[in-house]
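The chain below stands alone and is given as structure tokens, in the form predicted on its own.
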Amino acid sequence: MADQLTFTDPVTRFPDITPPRQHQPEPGLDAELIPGTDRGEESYRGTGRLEGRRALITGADSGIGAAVAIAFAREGADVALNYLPQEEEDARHIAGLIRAEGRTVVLLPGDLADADFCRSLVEDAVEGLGGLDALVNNAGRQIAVESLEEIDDQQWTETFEVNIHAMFRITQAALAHLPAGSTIVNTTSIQAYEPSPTLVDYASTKAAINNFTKGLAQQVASRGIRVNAVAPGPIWTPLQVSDGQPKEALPEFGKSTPLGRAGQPTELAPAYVFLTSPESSYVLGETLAVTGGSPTP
């Protein structure tokens, strides 16, 4: 695995993967993904930029959320991990890595499609961490469907519940606890700008997240709370094999980017660290694209 600080060619820093056709039931596990992902277990080295911070991260068991959790811990933060109960195996692995850094970790399994759970999640995170000053709304649901006629009401509703309604509920509850100097970082997607024809519902929620981020950032700026977003491009995670991509598209996943490869979750982590750290104190309402070179507005 590439060292975080080594001067390397971004084209070859991580392998150009050709994933085999595979399937996992939703939501999928990193532990069963072929090939495995790099979440920074060996490569991410912290520099104390988040010392003493207390962060709640949703979708933190695998993929991008797991990489962010590892990075936050190595930067000095205590972390509450939210994930679905069926993702316990991945979550415990990430929790072990956080404890190895001497940081507090709180495990908070539950379904973000449940409105009551979204609000209790925040309270449990505050109790477990002794407060809250960083929120990463990362959890997402993505199911590829060939035509609009094939999207039933349940899929449409559940995608919006997890991707944007939960973000509203969790953020609303968190604002009661976030002091001046706190940060909120939301995960949007390049799909907000370049929607794939098989991801109409998912892409629609990501466009909504962009707007939510920019509007909320203006609303809470005077309270000293900064709100920003990160827009990943094609990142290799369990989301892709649990019906997030058409199976026939998996071997070519990410190869159409200017870098010619899919991204690894650890390549997203520095963006979240930057937007959570005091170094970005004059950055509000920004959507930071990490797309392998695919352009965004």
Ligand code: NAD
Given for the second form:
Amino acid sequence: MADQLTFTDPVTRFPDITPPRQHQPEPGLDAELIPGTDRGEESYRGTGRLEGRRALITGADSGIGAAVAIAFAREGADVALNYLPQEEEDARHIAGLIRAEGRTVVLLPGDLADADFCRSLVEDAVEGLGGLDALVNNAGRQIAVESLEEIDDQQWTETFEVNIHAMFRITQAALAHLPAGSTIVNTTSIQAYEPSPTLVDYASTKAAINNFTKGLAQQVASRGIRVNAVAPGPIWTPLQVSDGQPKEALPEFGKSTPLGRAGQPTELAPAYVFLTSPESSYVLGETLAVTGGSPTP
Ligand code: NAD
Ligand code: MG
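Could you please show the structure of the form predicted together with the ligand, as a counterpart to the form predicted on its own just displayed?
Starting with the chain above, the whole complex follows.
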């Protein structure tokens, strides 16, 4: 079976999908996504890059977070997974794959819009893993809305709560535990640079995440903690069908990238592994774009 290290043409490594119009209630499930995604279940091969590491990953049940969780476990890390209680089915699937690697997995469902939960999440991850030296702030909410007038206060606030306020709270709580050598990787987006007209609230949070990453990276560098970000382009995940895109845009999703296809979640995993592994020791405050070729500054 080909893995992520097999020499391949990136144009054809994964099929050029044309997803049918579909809708799932927020937050959406990988289990019901058409077509299904590749999170590396069959293809991600570990090479010992994260041996003995202890990682907390948010939004780890599905999509990019799930691919990162699988990759981290195969690279030798124990992982704590956060997700919403409605996503238990997806989370259990990923947890099963991690246990199959002989790694510890800690399941920590809960709502990141709740400030107290963000803080208790970190404490529970530390307890369950016996410490913490890697944090992946990946959870995010994206609801497309046609006009600014249609964005009500709750929509605006909840997007900021989940995407950036929770990142602040979780990171602040984690810093009390992270030893020198630890890493934080935040998920931003190409939307930080090229906002879609229907994603004004979401794209604003992604720009904030980039800035937060670059400022904090300098602040904690001397403590031996590295902070970086990954900016995905169009990746086929449940986020897109739970109102993340207008439904009529789904069949064309990702086709306008230079590679001509949407990305699969597993294509993101190596970026997170690299930024978490000690091999990237001189990389701080960087946003690594994984966009299928769409340019970023
Ligand atoms: P996804 O739906 O699989 O993952 C998002 C996860 O966020 C959900 O699984 C859920 O567990 C979590 N989440 C949402 N609201 C939450 C809440 N209130 N409390 C706790 N968890 C909550 O989709 P994905 O595309 O893999 O998204 C992962 C990250 O990637 C997000 O930050 C998203 O903004 C970012 N991103 C995605 C794309 C893309 O095209 N898919 C592009 C750029 C950035
Ligand atoms: Mg999910």
